[in-house]
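This document opens with one chain alone, in structure tokens, the form predicted alone.
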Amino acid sequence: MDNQFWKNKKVFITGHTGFKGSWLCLLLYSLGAKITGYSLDPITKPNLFDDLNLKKFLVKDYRQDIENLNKLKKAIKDFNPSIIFHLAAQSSVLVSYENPLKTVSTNVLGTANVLETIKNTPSLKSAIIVTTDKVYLNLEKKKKFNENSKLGGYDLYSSSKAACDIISESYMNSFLSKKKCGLGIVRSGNCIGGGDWTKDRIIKDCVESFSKKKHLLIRSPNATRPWQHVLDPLCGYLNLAKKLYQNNKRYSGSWNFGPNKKNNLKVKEIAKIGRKIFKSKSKIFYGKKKYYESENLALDSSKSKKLLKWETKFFDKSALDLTFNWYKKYYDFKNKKELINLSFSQIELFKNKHSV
């Protein structure tokens, strides 16, 4: 984390109203960057973007569809950024079963529109395309996936994001290799943190059940994921964006940002930790999945560790403590200022851990 580098940098973020995008806005603002966001309205109420009143931290707040190429081009041209982060997406596996065509259209066409705009924006020196750890062909062999592992996807969300990876590589090779703009394609583990109110997220379900003394139903109790606090990979994205800005040829390409751990926590273990933190007597029940979801997923992030000197700083219990305590205080705070101060204080913890 280099405060001097980010000060007054003009940064364009797609998907800035989402959970991850909101934390990225707050993180960049704390570093002194000038931010413009381009996204649809938040999909949930409550949501982190509105709860922290993040609009006041932006130079411009566009509420447009990423599939509209002309409006996207105009917004980027008007702002003239030097760095772009593309996060806008349909990000739910379960929603992709219910609305497959919209998932493909948003994720694939939306990403292609961003890449086409990057290709034609001379001011850009660095671009980060955010995909997911689910882009890999997962045959449930409990192996760690590195950046060269085969891409695939059982569900439409995973396959649409894998397609985004392939298209991004094609744009990088076909158009951006001769330009000054470096392109990074980033895949992180399952991100947790305060303010994620997205449907069917385990943390959100735990919080709502335990805070209201309701029983919790889990659909995949034994599923494991590379859980990490959202600020850990975001710090990695910023580090990569800086490197691309300075030397795009060496750092362009795909990068994993996941915890280098032998074992990942199971969903039921996370629920039990949350119940303990909330001091809840709610019971936890196990149900059946309606659709297929992978059971085991783990990332090999040795490339990021070796070349970027990045690694997860807050593992399991510490990341869950930060996350669940954010939600506990959410219900206690009387105004947005207290919640903003809490969020900034958590950002400072990560900035100190990831400082250069």
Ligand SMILES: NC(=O)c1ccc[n+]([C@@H]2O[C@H](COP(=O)([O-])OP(=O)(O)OC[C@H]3O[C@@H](n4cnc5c(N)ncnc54)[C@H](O)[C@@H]3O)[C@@H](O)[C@H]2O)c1
Given for the second form:
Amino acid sequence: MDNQFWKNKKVFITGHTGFKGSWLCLLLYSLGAKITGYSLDPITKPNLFDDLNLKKFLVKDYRQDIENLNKLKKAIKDFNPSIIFHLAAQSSVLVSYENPLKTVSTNVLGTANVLETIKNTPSLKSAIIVTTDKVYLNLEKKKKFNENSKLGGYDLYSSSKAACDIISESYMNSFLSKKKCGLGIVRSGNCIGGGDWTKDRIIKDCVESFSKKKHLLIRSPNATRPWQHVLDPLCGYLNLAKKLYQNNKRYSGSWNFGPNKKNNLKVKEIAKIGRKIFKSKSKIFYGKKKYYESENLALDSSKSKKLLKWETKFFDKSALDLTFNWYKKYYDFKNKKELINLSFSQIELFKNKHSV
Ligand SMILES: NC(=O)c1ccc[n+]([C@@H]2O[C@H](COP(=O)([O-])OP(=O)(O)OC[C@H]3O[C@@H](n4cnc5c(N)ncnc54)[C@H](O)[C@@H]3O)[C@@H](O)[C@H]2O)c1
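Taking the form predicted alone as the starting point, write out the structure of the form predicted together with this ligand.
To see the whole picture, the full complex is given below, headed by that same chain.
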């Protein structure tokens, strides 16, 4: 990482109180950036944002709604950032079945509000819109999706994110390229890492069962995902944001940030690795899923590899080791300082592997 680029850069992050947003704040802080965050309160209790005391690393910590255009505009105008990362979202497939309209308004209207604000902010030179690997039309054919694959979405989370993708591209073509602000639409796979306490996510279910000596019930035991540690794609987003800042025309567009490998681990294999790390005797049971979720999903990230020299450095066993060990320490540690130090030390591992 080139520390000098990020030093004192003014960076605005939406969704900074979430799982990925919290790691992004810590990563940018470690590089010397000045960060302002704009989100609702953390969704879960516990949550990484409070556990790492992240408020103290921020210039300003807004707790407001991205659906409120005026408040969003005012927050960005007051801070005058040069780079923005948009992560705020209703981020769960299962919640999108229970609350489809809210998912659409937060994800689609919220993203349009962010784009409209970017359009009207002269100081911005680089913008990253975070969508997902689930934007691709998945016919379960076990083929890898590249940036030109057709977009779609069986569930409302996926389709709302695909809509974000399309709207972002329209804003880029219609307005942003003229004002010399680079725009990157980034799609990564399921991220793992310490501090994700979101309901129904496999790692959280595992660590709660193993630490409380309870049995574990998992849905979709045979589903595979491009599992990667959250810090791998985040380093890729930083790399891209820097390139967009320096050359908006060349790097604007959509980018995949997933592991380039043939076989992804199954959910049940992940649970078994976690059980071993926790030295747990909990039994693992397989249940039925309530709603449709895709079984196989894999990304072709050769564009990022070729043009950004980015690739996943920690996947499968190494990403799982870092993740389960973070949670193990979470249960062992007596104070927040130890957890913050552990998180910074994991960040250093990634900064040593990634270059920009
Ligand atoms: N976690 C993953 O594995 C993964 C994978 C691919 C893509 N993504 C995407 O990355 C982004 C971050 O994911 P995450 O896992 O950190 O999600 P998360 O649910 O942990 O965090 C979501 C964040 O958005 C904020 N938010 C939600 N609704 C809001 C609103 N109306 N106004 C303002 N803020 C609001 C929340 O307060 C929180 O800060 C999302 O856009 C998600 O779709 C996540």
